[in-house]
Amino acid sequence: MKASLRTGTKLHELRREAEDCRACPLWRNATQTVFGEGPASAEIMFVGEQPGDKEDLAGKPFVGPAGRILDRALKDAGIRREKTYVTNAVKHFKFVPRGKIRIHQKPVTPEIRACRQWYEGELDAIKPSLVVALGATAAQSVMGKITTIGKVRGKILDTNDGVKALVTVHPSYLLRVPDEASKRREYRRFVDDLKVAAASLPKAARAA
């Protein structure tokens, strides 16, 4: 209990100095630092690319349509989203405006490597099981370099940080694939690719 109890206060004080975090320019124009979220003893973390136009508003991660997705994908693969801390690999929110629109734009490595402390902290914090990257930008800070999705995906890898991991697509891809037979086989790949997350799992941060 004591241990659960400082791990809770290592992620509280990495969220309360990751709000003033200046390492990189995109804190100037996002509305605020969105930390990562979860149980402080989370067996499985996942980590996006970066905050989208809703969790920037919001100040929480994965609460727009990609993180409706992968609710929905956690639950099909047996994943109680509840036990998980999710994260993003940058934690400020990279966009160009259009208008009254803001329009998302890909961090680049220099900015990816400016937020890895706090990923990294997060990880030192929690030591969980499992690192699941979602996406490229989250695939090159947890690996640690550049990964190409195809060539690792659904497979657990070991990691230079000494946790093990597991690539997969972001879940904002699925929303973007055009037509509904392509979208629902991408949904049932990447479920599948949970459920090997899953099954690496104890069996206490699996669905009932």
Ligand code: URA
Contents of the next structure:
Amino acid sequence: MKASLRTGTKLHELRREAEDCRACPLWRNATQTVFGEGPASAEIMFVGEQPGDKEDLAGKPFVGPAGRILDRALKDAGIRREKTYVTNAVKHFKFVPRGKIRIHQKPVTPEIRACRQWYEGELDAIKPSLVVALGATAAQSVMGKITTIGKVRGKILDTNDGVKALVTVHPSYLLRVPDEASKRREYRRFVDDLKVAAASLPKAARAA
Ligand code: URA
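Moving from the form predicted alone, what structure would you give for the form predicted in complex with ligand URA?
Now the complete complex, all chains and molecules, led by this one.
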């Protein structure tokens, strides 16, 4: 069997297993497990926090407002999303209902830890050259400890999993920046971080 076929099968099996995950209580209220998405041959893996409202319903990561910013920034950094693997540190939507609206809740450490088995499986199946952690929850999972984004942002780091990582902000942070000038500046910084990520990849993957 070709290596890419083997890793593809492995991912497929992992995704199926994750559908029935009961490792923490978040499965009870979520619509479904939102597993990662992208080719098993991806050289770069993006890790977000957890699916949001839209992702929970669609069963796909980063398809809502934060996903649209991520898509735009990837394009501006010269990265084709379809060549990347996109996933989340926590694979169920955590929320509190407020009338008809579901309000996002930040996952806590036991939930991040319980879900790490799936991230580890994805890492093992894909063996990317670089993992990009988007925001504090992703950074905690990828780095294996609470990590201050401002201290490590935009640098290529070593992890205990043996994979290189880069930590940057979560795209939804850019949605919350209040004024237009700061929004543009923060967006440019985000794209610059993604460019550092792209430049660290082996040449063949970069041109993809
Ligand atoms: N925010 C995330 O962290 N992940 C998603 O998939 C969507 C929004």
